[in-house]
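In C-alpha cells, the next block holds one chain alone, the form predicted on its own.
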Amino acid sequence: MKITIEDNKISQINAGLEIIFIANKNLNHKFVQDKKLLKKAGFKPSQDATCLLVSKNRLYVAVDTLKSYDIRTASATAIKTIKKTNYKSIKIATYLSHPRCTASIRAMVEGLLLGEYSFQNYKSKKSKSKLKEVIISTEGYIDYEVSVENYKKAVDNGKITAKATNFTRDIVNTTPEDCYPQTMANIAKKLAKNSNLECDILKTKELKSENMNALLAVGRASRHSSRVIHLAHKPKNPKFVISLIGKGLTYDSGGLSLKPADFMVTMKSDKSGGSAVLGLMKAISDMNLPIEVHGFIGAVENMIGGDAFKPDDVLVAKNGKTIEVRNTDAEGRLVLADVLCYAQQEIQADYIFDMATLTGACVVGVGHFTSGVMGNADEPVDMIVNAGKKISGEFASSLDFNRYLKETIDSKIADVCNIASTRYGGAITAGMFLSEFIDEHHKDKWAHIDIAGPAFVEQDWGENPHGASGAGVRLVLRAMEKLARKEV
C-alpha cells in the first residue's frame, strides 16, 4: 500500500473513498457531510466506531481526541474495514492535535500500515486487499500551518516504524520448524546487508570460548545449535552509545521441567524480544539516528533429550557467578545472563535495554497489553515508561525492585537461584536475577522490559492483529529518537 502526501484540498484529490475522523463527537464539523445518514444508521461516535456509507464513498471513524494514540487505533480500524471492500484508493485529511506537532500524522500512517498487516505465510489460499493507495491531504481538520516537508518527514517516520514492527511480527509468527537459531542469524545477516549494519555471529565454538555456559546449557538438547547475534549501527560522532539485548528463544518446551501441552502452544513467541531487537535495528538504521546502537540476541531452542540441562544443576555464567537451576522453564533469564555479560564486555554503553517474554507473572501483574519495566535506577526505566502509550502507542508500567524480594532468589548452594522461593512477584524476581549480571559501570544505566503480555495475544486489539504485535519496537524506538534529539 502506497502512502503519499498531496498539497491540495481534500475535495481536489481523486480517490475511491474518503476517510473522515469525527473528533470529540462533533458531528457539526464541515468535514461531516452526512449527519442525517449517520443518525439514520444509528452511528454513535465513540472511539473506533465506524460507519461506511457506500453510496457516498465515505467512511466515518470516531476518535475521542486528535492525539496520536487515538488516531493510530482509529486508522487501523478504518483500514481493517476497507480491506473487506473493493476500494482501490482512499484519501484522508490531516488531523493534528497541536499546531507544531505532526505526531498525529505519523500515528495515522503507523495505524494504516499496522492495521493492514496479516500473516498468511501458511495459508494455502491467501486473501489480497484491493487497496493500493492512500493519499493524505495537507488540508487540516483544524487549520494549522505546517510545512509540506514536516508532513513528509512524519509520513516517512511512520512508514519506517510500522514496517519495522511488521518485520518483527513476521519473525515472531514464523513456526519453530522454520525459524530456529541459525534462521535468526540468517535474518540478521540479510538485514545487515540491506540496512548498512555491521553483523557478527557467534557459533558454538565461540560461545564456549566466551564461557557462555548458561546459554549453552539451555540449548544443548536441541538439534539446532545456539547462536549469539551482534548487529551494530555506527554513525559518525554519535551522541550516545546504546546496547539492546533480546531473548531469542525460537521455541521453549520448558525443558525437563516440561510445560503442559496447552502452555506449549504459542511458544514460538518466546523469540519476541530478539525479534524486536532485529526490528529496532532495522528502524534505527533506516532513520539513520545519530546514536550508536548495538543489538545483541541470544538465539536458542530449549528442548528435552538425554543431553538436556536439569533441575539441581549448577551453571557457571560468563561473569563467573554460579546459578542453581531449580526449574528449566526459567531458561530465558539464563540466556540473557550470558548475553548481558557479553554485551557489557564488548560495549561500554550509555544505556542498556533488554527485552524478553520473560515471565507469565508479568501478564498476571499488568495484563496482556502492557509491558513491565524495571531496573536499578529511575532514569532508564522512566525513559521507556515515558515513551509508552501517549507517544508510541504501547503501554508500559514500572515495577519496582525491593530488597525483600531479592532475598527470595538466594541459593544455599550457589550464588543465585534461577527461580524465587515464592510464587509471588515473579516478574520482579526475574528482573532482579538479571540485575546480578549487570556490572558496576552499567548498574544505573540498565532497564529490563518484560514484554510477555503484549508480544503475542490471540485476539485483535487496537492496531494489533491476532498473534504477534511487534511489542517493544515502537516503545524503544521512541526512546531512542528522543535520545537522538537530546543535546549532549
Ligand code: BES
Contents of the next structure:
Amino acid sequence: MKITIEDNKISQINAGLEIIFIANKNLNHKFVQDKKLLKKAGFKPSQDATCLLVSKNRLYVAVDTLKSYDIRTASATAIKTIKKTNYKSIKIATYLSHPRCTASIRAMVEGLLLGEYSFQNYKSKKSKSKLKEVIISTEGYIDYEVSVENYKKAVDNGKITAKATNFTRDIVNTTPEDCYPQTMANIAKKLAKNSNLECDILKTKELKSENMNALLAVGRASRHSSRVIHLAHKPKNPKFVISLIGKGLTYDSGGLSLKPADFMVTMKSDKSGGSAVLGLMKAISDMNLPIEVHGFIGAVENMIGGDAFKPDDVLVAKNGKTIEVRNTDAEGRLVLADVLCYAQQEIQADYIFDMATLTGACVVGVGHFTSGVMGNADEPVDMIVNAGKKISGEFASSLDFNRYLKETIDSKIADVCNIASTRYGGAITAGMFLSEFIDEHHKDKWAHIDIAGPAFVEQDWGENPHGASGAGVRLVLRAMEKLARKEV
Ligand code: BES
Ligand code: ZN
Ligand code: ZN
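Please show me the structure of the same protein in the form predicted together with this ligand, now that we have looked at it in the form predicted on its own.
Okay, now the whole complex, with that chain kicking things off.
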C-alpha cells in the first residue's frame, strides 16, 4: 500500500473512497456531509466506531480527540474496514491537534500500515487486499499552516516506524520450527546487509570462551544451538551510545520445570524482546539517527531432554556470580544475565535498555496491553515511560524496585536464586535479578522493559492484530529519537 501526501484540497483528489474522522462527537463540521444518513444508520460517534456509506464512497470513523493515539487506532480501524471491500484507493484530510505539530500525521500513517498488517504465511489461500493507494490531502480538519516538507517528514517517519514494527511482528509470529536461534542470526545478517549495520554472531565455541554458561545451560537440551547476535549502528560523531538487549527465546517449553499444556501455547512469542531489537535496529538505521546503537540478542531454545539443565543446578554466569536454579522456566533472566554482562564488556554505553517477555507476573500486574518498566534510577525508566501512550501509542507503567523484595531472591547456596521465595511481585523480583548483572557504573543507566503482556495477544486491539504486536519497537524508538534530538 502506497501512502503519499498531496498539496491539494481533498475534493480535488481522485480516489475511490474518502475517510472522514468525526472528532469530539462534532457532526456539524464541514467535512461531515452526511449527518442525516449517519443519524439514520444509528451511528454513535465514540472512538473507533465506523460507518461505511457505500453509495457516497465515504467511510466515517469517530475519534474521541485529535490526539495522535486516537488518530492512530482510528486509522487502523479504517484500514481494517476497507480491506474487506473492493476499494483500490482512498483519500483522507489532515487532522492536527496543535498548530505546526505533525504528530497526528505520523500517527495516521503508522495506524494505516499497522492496521493493514496480517500474518498469512501459514495460510494456503492468502486473502489479498485490493487497496493499493492512500493519498493524504494537506487540507486540514482545522486550518493550521504546516509546510509540505514537515508533512513529508512525518509521513516518512511513520512509514519507517510501522514497517519496523511489522518486521518484528513477522519474526515473532513465525513458528519455532521455522524460527530458531540460527534463523534469528540469519535475519540479523540479512538486515545488516540491507541496512548498513555491523553484525557479529557468536556460536557455541565463542559463547563458551566468553563464559556465557547460564545462557548455554538454558539452550543445552535443544537440537538448535544458541546464538548471541550483536548488531551495530555507528554514525559519525554520535551524540550518545546506547545498548539494546533482547530476550530471544525462540521457544520456551519451560524446560524440566515443564509448562502446563495451556501455558506452552504462544511461547513462540518468547523471542519478542530479541525481535523488537531487530526491528529497532532497522528503524534506527532507516532514520539514520545520530546516536550509536548496539543491539544484543540472546537467541536460545529452552527444551527438555537428557542434557537439559536442572532445578538444583548452580550456574556460574559470565560475571562470575553463581545462580541457584530452582525453576528452569525462569530461563529468560539466565539468558539475559549473560547477554547483559557481554554487552557491558563490549560497549561502554550511556544507556542500556533490555526488552523481554520475562514474567507472567507482569501480565497479572498490569494486564495484557501494558509493559512494565523497571530500573535502579528514575532517569532511564522515565525515558521509556514518557515515550508511552501519548507519544508512541504503547502503554508503559513503571514498577518500583524495593529492598524487601530484593531479599526474596537471596540463595542459601549461591549468590542469587533464579526464582523468588514469595509468589507475589514476580515482575519486580525478575527485574531485580537482572540488576545483579549490571555493573556498578551502569546501574543508574539501565532500564528493563517487561513486554510479556503486550508482545503477543490473541485478539485484535487498537492498531494491533491478533498475535504479535511488535511491542517495544515504537516505545523504545521514540525514546531513541528524543535522545537523538537532545543538545549535547
Ligand atoms: N516466557 C515466560 C514468561 C511469559 C509468560 C511470557 C506469559 C509471556 C506470557 C518466562 O520464561 C517464564 O516462564 N516465567 C515464569 C517465571 C516463574 C517460573 C518464576 C512465569 O512467569 O511463570
Ligand atoms: Zn520460562
Ligand atoms: Zn521465557
